[in-house]
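There is one chain below, alone, in structure tokens, taken in the form predicted on its own.
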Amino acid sequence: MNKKILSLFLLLFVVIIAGCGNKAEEKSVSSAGVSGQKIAVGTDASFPPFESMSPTGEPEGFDVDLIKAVAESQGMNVEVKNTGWDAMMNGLENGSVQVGIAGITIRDDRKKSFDFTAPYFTAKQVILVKEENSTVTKVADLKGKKIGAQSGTTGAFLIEDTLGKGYSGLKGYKEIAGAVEDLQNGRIDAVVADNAVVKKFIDKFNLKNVKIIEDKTVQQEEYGIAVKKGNKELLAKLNKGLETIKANGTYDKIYARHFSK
């Protein structure tokens, strides 16, 4: 074998080995968190008490503590990132995040794109108004009023389902805090959001002369942890983790930490 042939053979061998290495790396990334690799968890840290930003700039809250406990119980390594709502949902589809947790309601339309764990929290949409709006008892009574809700969430869906698709009085917000602030300043008449979140903002902003209205016709909803459609291995690990922390009392401790104050 002459030197040229030998050199060509060695180059071909290196290319083959490099290709195998890339495939192994891709497989490891695709099963990230299950095989010990760190997995990216997307969240929207504008949704207290489920997620918000700590004074040091890290996501914190019920969902953050929950996913970390679930991961620890299954030997998974997670990194929680404040991506924002839209980036989290898009990231699940394009693979930039492997897990989404941000008070995500399990809905049939979302199941077309994502797989969800078993429910981990039950919530309900409520109406926040100023006390002088005493005639409001249900979502239908908000017709003709200006209503704030976080875009892409069940609060916004409920308003359109009740008052009509494209209801002109609906104002979408990137973060629910903006809607609460506009209610305070009289720029809108009501806010529709999850009950626990509304209560947290009342405490956080020390709101006065407001009241929470619970529409008896509104159905409860359940939150789930989301993964990309078809990621069965990661989904199974997450479900197993939820079962584990509920059985050993960790879930109750996390719940008490954020909701028993």
Contents of the next structure:
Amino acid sequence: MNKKILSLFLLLFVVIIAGCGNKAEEKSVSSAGVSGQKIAVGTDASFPPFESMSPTGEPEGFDVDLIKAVAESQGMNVEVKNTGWDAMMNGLENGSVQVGIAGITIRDDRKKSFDFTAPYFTAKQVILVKEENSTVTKVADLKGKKIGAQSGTTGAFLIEDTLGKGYSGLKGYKEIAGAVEDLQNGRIDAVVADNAVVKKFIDKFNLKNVKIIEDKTVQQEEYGIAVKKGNKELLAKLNKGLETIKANGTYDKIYARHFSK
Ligand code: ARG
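Can you give me the structure for the form predicted together with ligand ARG, which would complement the form predicted on its own we have just seen?
To see the whole picture, the full complex is given below, headed by that same chain.
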């Protein structure tokens, strides 16, 4: 090989290496930068009125407005991504998202992996049945029946806590909509899910011949915004943001937008 070609190759090699170096540097700056960095927020946009997908494919709803307002009040930049429930939970642990907001009930078992903000919404599990099922007044009455709930959520936990771990009539769904659909076409007898969401599904899909049953013995739940356990700095900002928007009326405005008709 003559010298000219060799030096050309050398030059090319140096250029390539330099190019790689630059890219790597750019990458680490954008992912490790602190101020002005976009915070990835995971959600499961199948849970109206808290989160659902807009006609143009953007997550929207009470939680989405809430986290945006909280972030804005703290000068933070957020991007809300519809990861789905399980990927949101896993993403919080592996760092692909920094915040989870999805009507997540604050629970002691979840506190092992996550830290939660102060509660921002009170909820309760309710039972949705066909109107003809008039004998059902509580979760225990569903014994022997097929019941749908979103897997990994408090609806499913309540069924198992009441009717036994691994209760064979429990059908787990990825999204509540699937359970509601199965109730309508008779594949299951009941759905257990969060009260405001069940109400919303009745309105949204104009469900007929169904009724909501409130079991008086079922405990209330509180929703919190989740971060990975130990992320104190971010948690403090989120709590400050929540306080701010509760005090300045923004929370009430967001509430009115999604809960009054
Ligand atoms: N509140 C319930 C829980 O934490 C259900 C939340 C489901 N949220 C959703 N976006 N699918 O288990």
